[in-house]
Amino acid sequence: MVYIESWDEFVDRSLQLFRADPQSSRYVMKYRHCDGKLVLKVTDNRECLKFKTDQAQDAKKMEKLNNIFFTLMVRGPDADISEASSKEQMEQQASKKGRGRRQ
């Protein structure tokens, strides 16, 4: 089990792994509060992909990956994942509305 250094490479390879065999694939998140580290693991019992981070900014990336995996699990491995990311962007824009000074 080797840790993948690049986030984009981890996402691409984990999506390929899930789409190849969705029935036996697993996605695991583990957070160690004492170390402040988050470890993400995707495996199908033959290949194991891991990503480790201690950066708080990677939490948003992890949330986006969760939404992508939820979409694939519910709609099937051939589902269009662009809808999951576009829905997230719309929610972010909606949450920004109303912030700021009243005039």
Contents of the next structure:
Amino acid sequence: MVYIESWDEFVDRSLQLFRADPQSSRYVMKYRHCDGKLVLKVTDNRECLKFKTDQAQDAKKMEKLNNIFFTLMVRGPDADISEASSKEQMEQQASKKGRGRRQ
Amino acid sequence: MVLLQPDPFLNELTSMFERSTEKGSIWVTLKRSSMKCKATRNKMETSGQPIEYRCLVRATDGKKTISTSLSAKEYQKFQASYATVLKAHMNALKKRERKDRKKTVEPEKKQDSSKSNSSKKRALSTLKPSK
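Please could you give me the other form, the form predicted together with the partner chain, since above is the form predicted on its own?
And the full complex, kicking off with our chain again.
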């Protein structure tokens, strides 16, 4: 089990691992409230990358990583994962609703 | 392994978090899946049919396992609700130590310059009604 110290390195290597084998790669999160610990794991059943933390700031970073993985898994490993695209879609949905009310 | 719709899955995940505050762990796994067995997938590949992939989400508390599968249309709404559930329950993690150190330093400064702070507060309060 490889525990990676740097968050950015964990993200880069796990995305690389997923893109290399999207069929067998999985992203696991383990949370223990009693210990206040969070562990993330990305593996393709050959190589394993892990990241552990007890910091609240890493939970916020993990949320962004969750969004990236959701997008990659549903749309495919070649999907565009810029965070701006998901925010733009939410804004577009909000503006469409606005137009409906004005009419 | 119980396969649920996204909304019941989130409700059940919330109850799992609530049950596991004193002891226990929650595991959540995300995986890309076509939800079809290998034989069916091979047949589809050879016949040229496009395989639709979904995102499989599994959650367990060590005893009970629940799962749901997301399509391209429903995943964004799920991802927002899922983030809300996590934010609401994952509050046992430590906050930044550096900020705590700053806070211990700042009140000492505030006590020395309390007059300047109160004048700032008066300035802010005058701004608010004008807006």
